[in-house]
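In the block that follows, a single chain appears as structure tokens, in the form predicted alone.
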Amino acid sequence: MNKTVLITGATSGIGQATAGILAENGCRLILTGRREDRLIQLRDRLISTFNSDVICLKFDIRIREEVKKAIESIPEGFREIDVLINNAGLAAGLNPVHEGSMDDWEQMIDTNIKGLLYVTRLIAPQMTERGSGHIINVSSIAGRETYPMGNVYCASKHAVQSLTKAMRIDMLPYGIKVSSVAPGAVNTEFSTVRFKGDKEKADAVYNGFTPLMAADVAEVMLFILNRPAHVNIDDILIMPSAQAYSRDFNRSGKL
């Protein structure tokens, strides 16, 4: 697959796993994130394992000026971006609205919605100009359903779902594909971040069942990108066998 792919939030979880599977399949990669040490480690591993062409961009997706400066710094050989994977996102806190942290709300809105828009606004024009490209937005089951105490996180992922539909419409005249990947429970840093590093609470989320792994979602990304030119995967919902919808789990330990 001879494509140049920019992945936001590549330092862990789904982004990191997607970088691995795309490197294995011959993609040139632009890896972005805030944790430079992790970006460098991932870059070096992909180069040594797959002999990949990989560069890193360290920036905070919430800060528009940083995003612009980073995108403008992309070297010539990587400038024609074929695929944008808007993966960076997080959940912060798990409280009812009347007890919610406004700092948490701003972090989620700035990352999950505004950050996605900042990057897309800078990458999409080159796609429309040449009449080709693919944008994949990482959503969530939380973008389909609202669950108790998920309020602002669910709202942010509903926004991602809506923006994906809007992009699909806006990009249609230019032949650009737009897709959404919406996972259920995935065992990444997600819950650790949500619970501010409390590993006991984070681990309890996955008690009694086998959640998705980041690699499961990465394989879906590869599937989407490998479809023929006349096929666009608009939206995929991927769930653990033990999870039905947002709140229903089989915690018997058998799945």
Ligand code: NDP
The other form holds:
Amino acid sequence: MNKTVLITGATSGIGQATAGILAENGCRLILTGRREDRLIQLRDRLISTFNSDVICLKFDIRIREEVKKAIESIPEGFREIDVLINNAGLAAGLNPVHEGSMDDWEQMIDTNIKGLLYVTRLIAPQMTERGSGHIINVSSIAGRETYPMGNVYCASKHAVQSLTKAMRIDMLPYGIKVSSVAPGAVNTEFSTVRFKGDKEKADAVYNGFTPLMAADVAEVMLFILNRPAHVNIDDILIMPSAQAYSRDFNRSGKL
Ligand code: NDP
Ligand code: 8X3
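Moving on from the form predicted alone, please list the structure of the form predicted together with the ligand.
Expanding to the full complex; the earlier chain stays at the top.
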């Protein structure tokens, strides 16, 4: 696949796995995140394994000036971005609204909604100008359902669903594809981040069933990008077999 792809949140989980599968399939990659050591490690691995063209951009997606500076620094050869994968995101905390942390709320809104918008605003114009491009937003089952104590995280992913539709409508005249990938439980660093390093709580999320792995979601990304020009995958909901609803799991150990 002869495409230049920018992936936000490539230092871990879904973003990292997507970088791997796209490198294997011949994409040029721009990997982004805050943890530079991880970006460099991944870049070096992809170069040595697949002989890929890869660059890294370290920035905090919540800080508008940092995002702008990083995107403007993209070197010649990587500037024509065919695909933007808006993946960076997180949940912080799991509390009822009346006990929620406002810092957590700001972190989720600033990352999952505003950060996604900052990057899109900076990259989408070159796509509309060219009349080609594809944006994939990583949403969640939390963008379809609201579950107990998920309040602000669920709201942020509902916003991603809504923005996905909005982007598809606004960029339709320019031939830009816009897709959404909404996974259920994926075993990444997500729960460790949500529970602020409490491994016991994080591991309990996946007790008694086989969650999705980041690679399962990465395969969906590849499928979306491999469709012919006249086909767009608007929206994919991908769940572990043991999950029927945002909080309905079969924890029998059989699935
Ligand atoms: P991880 O925690 O493994 O990865 C999250 C990625 O987001 C990291 O690369 C992290 O990079 C990046 N990120 C977070 N905050 C910022 C920031 N302020 N600036 C730049 N990058 C940031 O989780 P997942 O891979 O699971 O999450 C990826 C996406 O998938 C998220 O949008 C998440 O909401 C969504 N999702 C996850 C599910 C799950 O069950 N795991 C299910 C459904 C959706 P760094 O820390 O280096 O900055
Ligand atoms: C992550 C999945 O159900 O923990 O988006 O919100 S969930």
